[in-house]
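As a starting point, one isolated chain is supplied in structure tokens, in the form predicted on its own.
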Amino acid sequence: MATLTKTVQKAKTAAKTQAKTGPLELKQYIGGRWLDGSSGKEFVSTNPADIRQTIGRLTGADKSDALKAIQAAEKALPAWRATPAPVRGRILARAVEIARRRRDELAVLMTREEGKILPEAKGEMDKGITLMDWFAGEGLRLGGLTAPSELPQNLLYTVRAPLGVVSIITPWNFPWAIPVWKISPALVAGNAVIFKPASLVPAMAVEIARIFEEAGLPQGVLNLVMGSGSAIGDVLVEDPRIRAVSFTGSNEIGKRVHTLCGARGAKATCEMGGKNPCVVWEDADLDLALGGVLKGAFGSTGQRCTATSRLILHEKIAEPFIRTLIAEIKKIKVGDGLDSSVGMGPAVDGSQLQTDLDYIGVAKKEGAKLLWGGRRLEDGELKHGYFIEPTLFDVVKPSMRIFKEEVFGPVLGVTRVRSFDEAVSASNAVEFGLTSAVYTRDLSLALRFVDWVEAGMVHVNSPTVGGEAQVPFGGVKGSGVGEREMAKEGLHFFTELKTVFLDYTGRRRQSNLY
């Protein structure tokens, strides 16, 4: 607690200093140079907890900047590709140490720019650092395999080669961890990278580029372009020099990215969202389930693709569980994430806040029963931010939009079931399939759920949120297309496999092999 208090005090001091010196002047990073964008359009990053605070300003990039970034990456690629993988890994390891040293400072910046509470921002910093550290080690493990050949005196093996120039397009909700878990494997595999972050979080993106710059990454290997998707997004997807695109964002844009890449034969992986169920069974440890539901539904203000947005309760425990859940929701203090007493921060901007409110209105019209929340909070200092109450609905039916569509806010809907088949059917009755959870003491039931739920990730007696560096991250159905992220799969996406047949006799001979 003392450390947290000290960090918060530093944050307040930093905010006062910035108020005097003005917002950060942010720039593009192309070919190892910090440059103004060419669009002439200004982008302003503000604190969603207090929009009177401007975090940074930048002039957005346009198509010409994106083309310069691709050209810089092309120029840097041959030398970087020729750099031994262990050496590339050591550069990442230096970036890990820099990020670890700056962890608390960057967590404060994240809270001020994106809005999540400080403990969550520190947790995201830790996750990103762990991911970067894991991929740094892959510089020593980036290999193929050997296989016995049917030919005598023949060495048969595979190697993994980099793709070339790749695009990485990331969202605003995890402005550190998601870019890091995409950029790190792309770099250690030997690719040159064009990084386009969401326009709402440019200050965090600049700090990522600075960390890699300080770590000694050669000029042009990582390029940062910031601006509107309409101005630069298509270039980073459609240019024939871009060999792969790694995208996280909305379903609409993700499907378009996948289609455009497929049309020209480029690789694409698109992580696009979720509508994640948490099943609480009649024999569950209800205290454990309660904590998991609260964290899954209202952590990060519900602004995560792995958030718990559908709570599927066995009817025998539904009433007491809901009563306790409401009591705990009422304890969540909403406010500025730098306040250590706050349990939930703001929506990221006015548009997301309005989306939350619109879905709440739709749920009421469709007959869902509002049990708690549902209002914008504007009392006192909250009037300067995008705050909303944590919201709970009951009697949510699979036909309702609040059941089927991703809100991306702190809105949880309860559906009651009587049987295991009903629980599985309700869990799968949406277009998404990212993550899921079941709380039960019955191992047989848990493993049946694992077998039948349509999700890329399944949690037993833990929240729907979370992932670890050493295992794949991603979903099925409408939640994702392409290869998984993180772990070996995340690294393999940024490589192509090459099979080598090496006859070490050097003599020509007849073969019956096709």
Given for the second form:
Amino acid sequence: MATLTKTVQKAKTAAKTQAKTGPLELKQYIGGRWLDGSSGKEFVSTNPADIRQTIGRLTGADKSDALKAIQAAEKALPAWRATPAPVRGRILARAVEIARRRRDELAVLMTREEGKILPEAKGEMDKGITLMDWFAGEGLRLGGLTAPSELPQNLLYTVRAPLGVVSIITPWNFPWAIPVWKISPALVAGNAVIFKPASLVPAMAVEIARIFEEAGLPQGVLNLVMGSGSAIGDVLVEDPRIRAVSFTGSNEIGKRVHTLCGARGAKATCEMGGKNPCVVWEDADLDLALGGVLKGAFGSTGQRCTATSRLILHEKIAEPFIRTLIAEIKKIKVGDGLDSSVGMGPAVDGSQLQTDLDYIGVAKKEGAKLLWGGRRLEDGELKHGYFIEPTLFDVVKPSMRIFKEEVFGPVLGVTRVRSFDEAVSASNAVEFGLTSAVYTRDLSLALRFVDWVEAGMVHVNSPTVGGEAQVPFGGVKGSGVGEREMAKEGLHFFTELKTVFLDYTGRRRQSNLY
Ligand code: UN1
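Having looked at the form predicted on its own, could you now put up the form predicted in complex with 2-aminohexanedioic acid?
Starting with the chain above, the whole complex follows.
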């Protein structure tokens, strides 16, 4: 424990030194070389808790860099796909060791660049490391099946082949875990990768590439291109050499990625938004539910596609539950995530903050009742960051935008219901279907909720957020298209099945089989 505290302390001191010495000079990573982008356009990432601090600086990539990265990946591909999968897995395992060693230091960088509080950043580091570790092991298990043939002395089996060069396009809200849970299966399956992170978190993306470089990944197998989506996004989705795209982000872009890939016969998996309901039933352990709602709605400043944004309360417990909820929300200290007394960090940037405030305005106008929060926080040091109060609305109706649309901020709306059917239909009355939660002590009610809720994931007596490496992650309806992520499904997305018919009779076939 003492060593851990020391490491965090060291990382914090490093952060302070970096704040004095100036921003990190970041480079693109193409064909195993660290290069400036060709766009001539400067990108900076700033600390959303204090925008006077620039975290990283780079010259953005343009189309020519994206094309170079694709070329480098194509060149590296044959040797990488010929590398036995267990050996590929061992390179990943080395990356796991490096990431474990650097966990605390990278968590501090994450807090400074993305804004989430340090315990959340450490949690994200751990989750990403577990995912990498799980996929590293898959190098030993990347098998197909054998099946009995209709014919004698015939061997029927399948193998999993890599797809080729793939693009990985990731959002800012999980700048470590999401890239890692896409890159790891892509690599272990034998693909070469072009990784394009969100422009707000380049410093974390560079660290990811450095970890794989240090782990001994051959040059060109992983390429990092950073720049505006409009400059490089289309190439990474439309170039005929890109055989698959794994995307996490907005619905608008996800649908476009899916359509463009579909049109040219490339694979795509798109993980998009959520508007996740948490149902608290009259018989629930209310303390447990309270903790789950607070974590789900206000954890990561609500900037999580799995965040709880709709609280569906049984009317019998609604009043006391809301009273306690407000009392707990009032206790959440908002501020710089490196301060250990802080419970909620800033919005990631000015535009997200404005979106949050706009939605709050619309909700008020549409008749939702503001119970707590709703304002930007600008007192003292807070004026240097993008801080907003955790916000709670009551009397939220299914017709309102705050009920239907993803805010991606710390804004929770309450809807009251009287029956199980009402709870299910309220839960399902949106276009999203990522995750959901129900708090109850009634096993039958919980399992009926599992049966009927339209969501890719259901939590019983736990918050809507999170996932585990060994089970699939993803949603239905507007929340996701393509294969699920994580687990075997996440690995299989990056492979092509090959069915092999091996006749070892050495004679002409006698059978009429066709
Ligand atoms: C989580 O809740 O731990 O962008 C993961 C997102 C999701 C990941 C959430 N793709 O928020």
